[in-house]
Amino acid sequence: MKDELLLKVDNLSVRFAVKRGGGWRKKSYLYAVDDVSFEVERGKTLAIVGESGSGKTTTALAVARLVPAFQGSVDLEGEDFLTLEGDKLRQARAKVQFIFQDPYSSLNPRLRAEAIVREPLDSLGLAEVDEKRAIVDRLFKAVGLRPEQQRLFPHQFSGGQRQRIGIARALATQPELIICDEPVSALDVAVQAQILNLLRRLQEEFSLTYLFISHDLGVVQHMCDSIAVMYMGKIVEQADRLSLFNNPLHPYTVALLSAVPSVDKKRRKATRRVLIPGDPPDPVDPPAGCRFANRCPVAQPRCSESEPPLRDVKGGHRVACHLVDESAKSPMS
């Protein structure tokens, strides 16, 4: 029996108007996210990975309605989150919370730690005063902070401790979905491991569902149940974690995985480093065919002529590549 779906995103697109030149020229658009679809099961973690500018963070912001979507739907527990207004939107916002990338700029420096964690409860009008205090006490304990630290200001904490405050704030409304936007990229390596272990423990303890945004496949390898790889606003490959790491199909995914460092000497020798030449195409004027074609080492003429659909090739392993057939073998192998 398939696990219960919490989030279902269909044909999500985000476009930003840009000016090119003066006069009466037609308005142009930057295609930040273009026709993206994915699902997240309750209690699971889906990672969206890709290099800078791939659209992964913009996708997450659109899901949370922190940037406007151009088209598409975001079904959260049977309701389209993008169409909600008024009280319904207010109630739904409590179900979706964000853990931001930078623990230094995401916390209000003028508020004490307890007020920062309590802030979502105050803004959404949830809980009475005594109940809020009890919630804050429980959350500080849950993320590994001491009770007396509630009275401190953000500058009195280390980077890892600040991210713990951000995690506690995200948990305050008992959300159904937590969006983690590069939550450890600004931290030291040793602290990254602590925060990732904390997120996994909290997921088990509170039955949390994560949408995990990252450029680091080494991080998501230990965090996620399934992975979607984005390039130039498109999902080019999506599979469960084991399938994607053991049998990457899209040339872009193969290149990304070849750059993941490993302590295993045999694996290092067996992995051929794949370099991606050139630059991505113009997102304001994307090409007609595959957006990776101009950088792909195995591209054929048809790759530049028509856009490959994202299709299921083997047991839920989806890929957008003309050169991958039903045998589910990568053209890079």
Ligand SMILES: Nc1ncnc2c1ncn2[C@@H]1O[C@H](COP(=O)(O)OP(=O)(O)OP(=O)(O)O)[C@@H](O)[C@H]1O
Given for the second form:
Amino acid sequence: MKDELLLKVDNLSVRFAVKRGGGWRKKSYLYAVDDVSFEVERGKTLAIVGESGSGKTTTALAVARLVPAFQGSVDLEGEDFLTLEGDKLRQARAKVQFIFQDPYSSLNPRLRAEAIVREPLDSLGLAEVDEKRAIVDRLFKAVGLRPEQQRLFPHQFSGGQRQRIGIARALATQPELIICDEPVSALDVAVQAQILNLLRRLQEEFSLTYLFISHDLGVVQHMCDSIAVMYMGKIVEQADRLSLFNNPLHPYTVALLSAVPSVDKKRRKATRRVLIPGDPPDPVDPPAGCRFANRCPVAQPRCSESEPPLRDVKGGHRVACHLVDESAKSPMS
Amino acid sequence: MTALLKVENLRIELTTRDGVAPVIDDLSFEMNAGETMSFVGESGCGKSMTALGIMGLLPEKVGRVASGTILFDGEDLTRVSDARMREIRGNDISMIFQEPMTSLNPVYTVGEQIAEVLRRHQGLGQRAAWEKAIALLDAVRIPNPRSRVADYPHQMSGGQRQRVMIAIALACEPKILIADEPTTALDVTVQAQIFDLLRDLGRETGTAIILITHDMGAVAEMAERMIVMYAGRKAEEGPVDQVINHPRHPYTKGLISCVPHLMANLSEERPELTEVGGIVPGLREFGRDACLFASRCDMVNDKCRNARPPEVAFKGNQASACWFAEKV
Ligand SMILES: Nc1ncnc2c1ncn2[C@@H]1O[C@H](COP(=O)(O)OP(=O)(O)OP(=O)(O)O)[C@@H](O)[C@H]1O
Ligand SMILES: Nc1ncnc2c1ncn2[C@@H]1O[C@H](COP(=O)(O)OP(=O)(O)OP(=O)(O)O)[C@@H](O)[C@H]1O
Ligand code: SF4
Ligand SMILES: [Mg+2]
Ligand SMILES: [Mg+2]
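Can I get the form predicted in complex with the named molecule as well, since the one above is the form predicted alone?
Whole complex next, starting from this chain.
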């Protein structure tokens, strides 16, 4: 079972039609996800990080078929998830579940906790009535909620408890892949720790595979096995946890990591803060070359001429930067 | 040197349906010009209330200063008239609020909004105020300030809007700037720019900064001193490095160790995060004669449940309100 691929995403693009001033009824497209490919092994966690608007959520939604992909394929346990239909689709849907950022708005306020957790079983027609009751009992236990809390409504729970309900709901269909989109961002730090520990325990117990989106790099470092860094719809760097944090190569990744404030004095001493000026360019009209070129401290003329491809520079460490070669040295060092 | 701001035994009460509760309960601290002080703690601990108390902006009819003093440059802000307080707010103490999107007016350009503050508080003319607004946008590192000054808030990114808020707060060259979670909604790369800006500001103008945050990393990078709040009370206070290296309150210790921090030496090992069970007590619990952290504390004993712990002082200006502070 080891090293078995669970998810393989190839050349995935998602575009949105946007109205823009200028030509009469001119239709433009915003490529929120632009030719993105990655793989995740069963039982592992791939984190997606990157600036707000870089396409993390849209990537996740497209993988779960919650927004239509414009191009590309999503291979789930050897089947192309994006083209499945009917019964096959229903079965595949059960394998992919979502945990949302906001435990307040993602739960139906009129349903009791027990009904919320049972809902995916109902809608996918997955189990008999008493079977469902037993499953819900087990799930409540697995996420650390008490049996009598099944009868309560969402507003009667704390934020952390509501996120536990969201996790129980995601587990109901015995999924293979759980997509966590900022699962702890709305929670207080003390509660965050409980949920992160819970997610890791559940991963062990059920060999779950996670696609984990977070803007908190400390959390990402703690949770992931590998990381993809997105910038304006593209993956600009991807590597396993140690390579990415110990040897970030793309100038954007270097700047991103250097910006994280840390309590670790050693780290503060060791990292030189790299400030990147300005804002990302208009996503509807991306520049021709490297999309980071206008803010990149080491950009060369060729950076704004041709787009650097994402390529493997060293043992699976992939980078899209003209200035990184097989020596795997960051141009920023 | 006498302190720029000296808060003594401050008690702020909120009147709610459940009765009257001390949302700030016997808080004392002082800070000097040019100093950066950080307030940390979980949601609902009273960080924003402290700031609003100093600004004289407590929620009307609900909140009031019940006792204690807030001495600013020798003047007791709890006793000044409303008119005088408005003057101080405009000229000496300004605040950046938790939600930048809601505090800018969508129908005026950012230039008009900055210029308005300058005209009102510094008596500048139309022309001079506009020029100064451009200079301020430049100071907060908005690129092309001369053309961006005529932008409406919605034409700017979240980080730029927050920088405009800072420009407005700086317009009157305040002696104290209170920043309440100024970067919570922003990307870390933008947060780094804003922090840089605030640091320069402190250094160049001697403005004292009160930074409210829940991020220990931010505290470590930004502040010299810190106060950990819990349920309306000061749990711990001291120099930042000292408190982080050797917290003297179980709550501080929990706050530091429950977060996965980016570390210099990364290894394959990933131990479970420390969990601090339970949650911050509700307002109804505030004010009880007990340690309000007792229900979540792993050092708790009967004494903690029955009497409020006094503040224990340690070397190097550190202090902790815990019955067992020496043992932490
Ligand atoms: N339904 C939509 N219609 C049009 N544009 C959209 C839509 N959804 C997202 N976008 C745009 O697509 C881009 C990517 O958005 P996305 O939500 O995936 O970013 P993200 O990386 O998750 O950001 P954040 O960190 O803020 O959550 C953004 O420019 C966003 O404005
Ligand atoms: N207008 C109000 N009416 C009644 N209670 C209030 C009001 N504003 C705040 N409170 C209560 O006062 C307490 C302290 O709130 P405060 O806003 O100071 O917390 P905080 O530490 O700033 O939290 P956060 O990190 O969430 O901003 C909380 O229990 C809160 O529910
Ligand atoms: S006083 Fe007691 S309960 Fe409170 S923090 Fe100290 S040991 Fe814990
Ligand atoms: Mg998102
Ligand atoms: Mg607050």
